[in-house]
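Quick heads-up: it's one chain on its own, the form predicted on its own, in structure tokens.
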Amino acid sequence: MHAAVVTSFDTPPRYLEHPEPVARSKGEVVVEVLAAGLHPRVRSQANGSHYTSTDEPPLVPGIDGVVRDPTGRLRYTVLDDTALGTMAERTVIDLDRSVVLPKGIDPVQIAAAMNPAMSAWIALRRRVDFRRRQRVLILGATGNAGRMAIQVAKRLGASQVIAAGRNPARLAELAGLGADQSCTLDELAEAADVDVVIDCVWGQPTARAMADILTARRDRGAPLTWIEMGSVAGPEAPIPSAALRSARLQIVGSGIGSVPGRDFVKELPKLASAVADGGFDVRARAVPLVEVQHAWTAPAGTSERIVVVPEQG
């Protein structure tokens, strides 16, 4: 079969021949891959920079996707850390880490939406005690994960969602996704009195945003939960100690390791159903597997998710 193969962490995957997959454990099956999202997590998997990375090249990237099982049913699946990911014509999945999809779904849309939507969904459902009618601020709202976070927060009952980012023109587009208010990163004092911050940014911008927000809060004793969900601006943020002492602030991370795998799996049916029902605005661009190297070096815009589509013979 063919697959996107990482032969070196310094170069993008290439379309190469790869040995056929073999199911080795109980509950595993070989499946045909229909669509696999090129998520930021997949890029860090392929360059060895993700904090869970352990495999050495060669490896096939891809952490999730839409597949066809041996009975002909379509499933959305997530994979454990493996050297054989979903960017291949076929792969091996654990049936217990998948959910059967309804008939008539668009595999590309599901593959594009599930990973970025899952980040905020899991964060609010499993990482913190989020309650309906709470107010949510999204830092980095114009990116793919941020756009999904707006929609997830609204779907889970947020009374107000404030979108924050750098580009005013792109922020203006987010009202259509459910954002009740938008502001630039220089205007965060206007959004200080929220209950939850979903942070897709981290780095220096987060350190500044945290100081601005905490300084402007009318009641520093009111609980504020800050969920670190992404790090597009850098892996480290210089948080001042006063931020932790001068306000009722709780900082948590949400990602692989902070949430048990069984909790991810329990949420898959609800989220897949929401995506399949058209509950989210999804921007996807399908790219044939044979063109994976070009797609890797010429990525789409931040609000569009590339989905790699193997050709099934």
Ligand SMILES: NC(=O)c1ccc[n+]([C@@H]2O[C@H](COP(=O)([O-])OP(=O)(O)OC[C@H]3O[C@@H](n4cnc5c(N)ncnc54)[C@H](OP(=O)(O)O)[C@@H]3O)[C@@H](O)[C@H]2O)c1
Given for the second form:
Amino acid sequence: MHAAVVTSFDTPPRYLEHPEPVARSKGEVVVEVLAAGLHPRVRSQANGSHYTSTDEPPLVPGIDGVVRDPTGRLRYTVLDDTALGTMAERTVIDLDRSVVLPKGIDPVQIAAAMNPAMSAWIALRRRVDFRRRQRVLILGATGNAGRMAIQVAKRLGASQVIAAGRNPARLAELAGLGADQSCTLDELAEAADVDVVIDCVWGQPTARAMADILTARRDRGAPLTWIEMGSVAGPEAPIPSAALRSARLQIVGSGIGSVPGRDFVKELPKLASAVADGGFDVRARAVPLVEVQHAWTAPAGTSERIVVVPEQG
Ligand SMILES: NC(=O)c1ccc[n+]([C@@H]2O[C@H](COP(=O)([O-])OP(=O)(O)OC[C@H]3O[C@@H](n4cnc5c(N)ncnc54)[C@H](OP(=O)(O)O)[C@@H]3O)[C@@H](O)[C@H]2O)c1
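Next up, can you give the form predicted together with the named molecule of this protein, since the form predicted on its own came first?
Let's see the whole complex now, leading with the same chain.
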């Protein structure tokens, strides 16, 4: 079969011949892959920088996707850390880490949406005690995870969602997704009185944002839960000790490890059916597997999520 193969962490994956997958334990099956998202997590798997990555090249990237099982049913699946991911014509899945999808769904839409939607969905449902009518600020709201976080927070009952990012033109589009207000990362004082921050950015911008928000808060005794979800601006943020002492701030992370794998899996059916029902605005661009190397290195430009689509036949 063919697959996207990483032969070195320094170069993008290439479309190459790869040995056929083999199911090795009970519950595992070989499936045809219909669509696999090129998420930031997949890029970090392919360049060896993700905190959960242990595999060495050669490896096939891809952490999730829509597959056809041996009975012909379509499933959304998430993979454990593995050297054989979903960016291949066929792969091996654990049936317990998958959910059967309704008939007639668009595999590309599901593959594009599930990972970014899962981030805020899991964070608000499994990581913090989020309650209806709370106010939510999203840092990095113009990306896929941020755009989904707006929609997830609204769906879960947030009374106000403020979208913050660095690109005013992209921020202007977010009212259409349900954002009540938007601001740049330099205007966060306007968004200081929220209950929850969903942070996809981290790095220096987060350190600045935290200082601006805490300084401008009308009531520093009011609880503020800051959920670290992504780190597009850098893996480290210099948080001053005063930030934690001068306000009722709690910083938590949400991702693989801080949320047990079984909790992710439990949330799959509800989220998959919400996405399949058209409950989220999804931007996806399908790219044939044969073009994976080009897709990997193409400039980002838009918020469309690239979805790699193997040819079946
Ligand atoms: N913990 C989880 O469960 C989970 C799940 C999914 C994703 N994530 C993480 O969330 C993060 C975002 O993922 P995504 O799918 O939204 O990626 P994405 O679609 O590529 O979007 C990236 C976003 O980051 C912004 N950005 C990039 N560099 C920045 C900088 N230096 N300062 C401020 N903003 C910057 C971009 O802004 P512009 O629009 O201005 O370019 C864009 O909004 C990644 O770190 C990803 O690994 C975590």
